[in-house]
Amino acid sequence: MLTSINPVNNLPVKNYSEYTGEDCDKIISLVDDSFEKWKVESFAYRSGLMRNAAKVLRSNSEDYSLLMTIEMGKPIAQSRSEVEKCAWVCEYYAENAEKFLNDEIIKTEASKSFVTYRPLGVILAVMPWNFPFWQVFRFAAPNLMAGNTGLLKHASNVSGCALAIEDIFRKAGFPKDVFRSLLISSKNVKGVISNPKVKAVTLTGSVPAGQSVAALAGSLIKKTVLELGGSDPYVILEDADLEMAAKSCVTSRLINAGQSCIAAKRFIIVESVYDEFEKLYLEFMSKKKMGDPLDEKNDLGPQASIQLRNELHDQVMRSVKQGAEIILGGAIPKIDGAFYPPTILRNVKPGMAAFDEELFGPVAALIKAKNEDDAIDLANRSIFGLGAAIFTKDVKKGEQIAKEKLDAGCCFVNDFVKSDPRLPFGGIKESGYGRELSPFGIKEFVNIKTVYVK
C-alpha cells in the first residue's frame, strides 16, 4: 500500500494499492506495443496532442495545484506556477521537436550521407516528489514528441500526482498506453529496469538512488540520464549590488521550502562585504513567513515529511557541533506538521555538514572568503556540480567566471539558477550526467543513426 500524507498535519490523504509485478509487466507490454504505432506518427499529429496537454493543464490548474500542495506541501502560488511551466514545456516541444530532430546532411565521399534521429522505445522515468508535475513533464514532453513511449515511477508520497499526469495525456487525446504510471515502491524498480522492453532510464533523485539505478542499467547496457541534486554555491564579490544579491539569494534558498536541487545553498561572500551582506540577508530572510501552504500570505510551507524535516535538523545540529553558529531559526517548531523555519548558519567551513552535504530545506550556509580567488575555490570544493551563481557589477568578469571557473552544469550571473525549456539542464560530478530540456534533452534518448548512401 502506498500512502500520501499531508505534511501540514501529518495525516493520510489517500491510500493507493501497489501494482504487482504481473501488473507492471502487463503495462510495460502495452506501452511497448503502443510504441510500434506511436513512433511512426507524424510530428504534426504528436504536436497537436502535446498542445492539447498544455490546454488540459491550464484549464484544470487549480485542481492540479491543490493536489500538489496537499500531497507534498508546496505553497499554492508556486504550485500554480509549476502547472503553467509544464504547459510551457509542452508547447515548446510541440513547436520545436521536428526542427530539433530533422535529418542532418553530412558531406562525405558518399552520394548522400546524413544523421537521422530515431526513437528508442519505452523509457522509464524515476521521479521525485519535490516538483511532482514539472519533473515529469520535462521528461515526458520531449520524449513523447521524439516518438518514444513513457513509463513513470513517481515518488510514493505523490501517487495522486502520478495518476493525474497519466490522465492529462489521456484527456489530451494521446493513445491510452503511450504514457503510463506505475504505482510501485522503490524496491520494485529493479524489476521494471530489468524488463527487456524498457530501453532506457532517467532518474532525478539522491546520489544513492542514482548509483543503484545506473549500476543496474549499466549492467544491462541501457542508457541513463541522472540528475542527482546539488549544493549550489552563490558567490558574492565585493562590487556586487548587495541588496539585489541578498534578495535573489533569499528567494532561491526558500523556493519550495528550500526543497530544490538548484536552490541556493552555500553563500560565499568575500570578506570586504561579508558583514553588510549578512545584515541584509538576515533582514530579508527574517521577513519570510512560514505556515499553511494554502494561505497565499505564507512564503513557505512544511518539508515534505517529518522524516525529511528531522534529517535536515540533524544536519543543522551537526554543523553547530562542528563550529557553525545559528543566527536565525534552527529549532523545530512546536506545531503539527513537518515545518522547519527559515534558518541561517554563519561561520560555515569545509568539513561541516552544512558545507559538504546537500541541505534540502530552508537552511542557508554563510561562508566567508578571503578574496575572489578563494571564493571560487570554495565554490568548487564540493562533490556536487549542478548550479552556481555569481554576483558582480562587472558583468564581463562575471560571465568569464561563470564560463571558465565555476564547476557546474548551470552558471548564472546576477540571478538565481532556474530551469528553462530553452536551455539545457543538468550537472557534473555527483550531480549526475546527461541533459534535460532544450535541443540537447530531446536527443538523449534517440538513436543518433548514420545513413550512408553510395
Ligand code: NAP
The other form holds:
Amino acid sequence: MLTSINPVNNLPVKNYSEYTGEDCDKIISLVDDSFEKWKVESFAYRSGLMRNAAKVLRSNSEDYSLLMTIEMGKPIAQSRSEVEKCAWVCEYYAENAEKFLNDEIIKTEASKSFVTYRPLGVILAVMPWNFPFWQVFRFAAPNLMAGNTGLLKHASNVSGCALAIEDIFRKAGFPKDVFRSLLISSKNVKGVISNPKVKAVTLTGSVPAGQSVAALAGSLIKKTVLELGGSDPYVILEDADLEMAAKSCVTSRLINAGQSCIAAKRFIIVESVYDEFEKLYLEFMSKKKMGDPLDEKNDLGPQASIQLRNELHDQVMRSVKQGAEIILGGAIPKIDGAFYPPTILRNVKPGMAAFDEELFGPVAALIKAKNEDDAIDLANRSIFGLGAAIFTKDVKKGEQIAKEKLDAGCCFVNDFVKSDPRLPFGGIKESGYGRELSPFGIKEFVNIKTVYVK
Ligand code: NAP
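Moving from the form predicted on its own to the form predicted together with the named molecule:
Next comes the full complex, and the chain you just saw is listed first.
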C-alpha cells in the first residue's frame, strides 16, 4: 500500500494499492507495443498533442496545485508556478523538438553521410516528490517528442500526482499507453529495470538511489541519466552588492521549504564583508513566515514528512556538536506537522554535517573565507557539483570564475540558480551525469545513428 500523508497535519490523505509484478509487466508490454506506432508519428502530430497537454495543465491548474500542496506541502503559489512551468516545457519541446532532432549532414568521402536521431523505446523515469509535476514533465516532454514512450515510477508519497500526470497525457489525446505510471515502491524498481522491454532509465533523487539504479542498469548495459543531490555554494565576494546578494541567497535557500536540489545551501563569504552579509542575511531570513502552505501569506510550509524533518534536525544538531552555532531557528516547533523553521548556522567548516552533506530544508550554512581564492576552494570542496553562484559587481570576473573555476553543472553570476527549458540542467561529481532540458536533454535517450551512403 502506498499512502499519501499531508505533512501539514501528518494525517493520511489517500491509500493506493501497489501494482503487482504482473500488473507492471502488463503495462510495460502495452507501453512497448505503443512505441511501434508512436515512433513513426510525425513531429507535427506529436507537437499538437504536447500543446494540448500544456492546455490541460493550464485549465486545471488549481486542481493540480492543490494536489501537490496537499501531498507534499509546497506553498500553493509555488505549486501554481510549477504547473505553469510544466506547460512551458511542453510548449518549448512542441516548438523545437523537430529542429533539435533534424538529420545532420557530415561531409566525408561518401556520396552522403549524416547523423540521424532515432528513439530508443520505453524509458523508465524514477522521480522524487519535491517538484512532483516539474520533474516528470521535464523528462516526459522531450522524450515523448523524440518518439520514446514513458514509464513513471514516482515517489511513494505522491501517487496522486503520478496518476494525475498520466491522466493529463490521456486528456491531451496521447494514445493511452504512450505514458503510464507504475504505482510501486522503490524495492520493486529492480523488476522494471530488468524487463528487456525497458531500454533506459533516468533517476532524479538521492545518491544512494542513483547508485542502486545505475548499478543494475549498468549490469544490463542500459543507459542512465542521474540527477542527484547538491550542496550548492553561493560565493559572496568583497565587491558584491550585499543587499541584493543576501536577498537572492535567502530566496534560493527557502524555495520549496528548502527542498530543492539546486537550493543555495552553503554561503561562502569573504572575511572583509562577512559581518555585513551575515547581518543582512539574518534580517531577511527572520522576516520569512512559516505556516499553512495553502495560506498565501506564508513563505514556507512544512517539510515533506516528519521523518525528513527529523533527519534535517539531526544534521543541524550534529553540526552544532561539531562547532557550528545557531543564530536563527534550529528547534522543532511544538505544532502538528512536519514544520522546521528558517535556520541559520554560522562558523560552518569542512568536516561538519552542514558543510559535507546535503541539507534538504530551510537551513543555511554560513562559511567565512579568507579571500577570493579560499572562497573558491571552499566552494569546490564538496562531493557534489550541481549548481553554484557567485556575487560580484565585476561581472567580467564573475563570468570567468563561473566558467573556469567553479566545479558545477550550472553556474550563475549575480542571481540564484534556476532551471529553464532553454538551458541544459545537470551535475558533475556525485550530483550525477547527463543533462535534461534544452537541445542536450532531448538527445540523451536517442540512438545517434550514423548513415553512410557510398
Ligand atoms: P530518493 O529517496 O532517492 O527518492 C527518489 C526516487 O527514487 C523515488 O521515486 C524513490 O522511491 C526512488 N528510490 C529510492 N531508493 C531507490 C532504490 N534503491 N532503487 C530504486 N528507486 C529508489 O530522493 P527523494 O527524497 O525523493 O528526493 C530528494 C533527493 O532528490 C535530494 O537528494 C535532491 O537533491 C534530489 N533531487 C535532485 C534533482 C536534480 O535535478 N539533480 C532534482 C530534485 C531532487 P520511493 O519514494 O518509493 O522510495
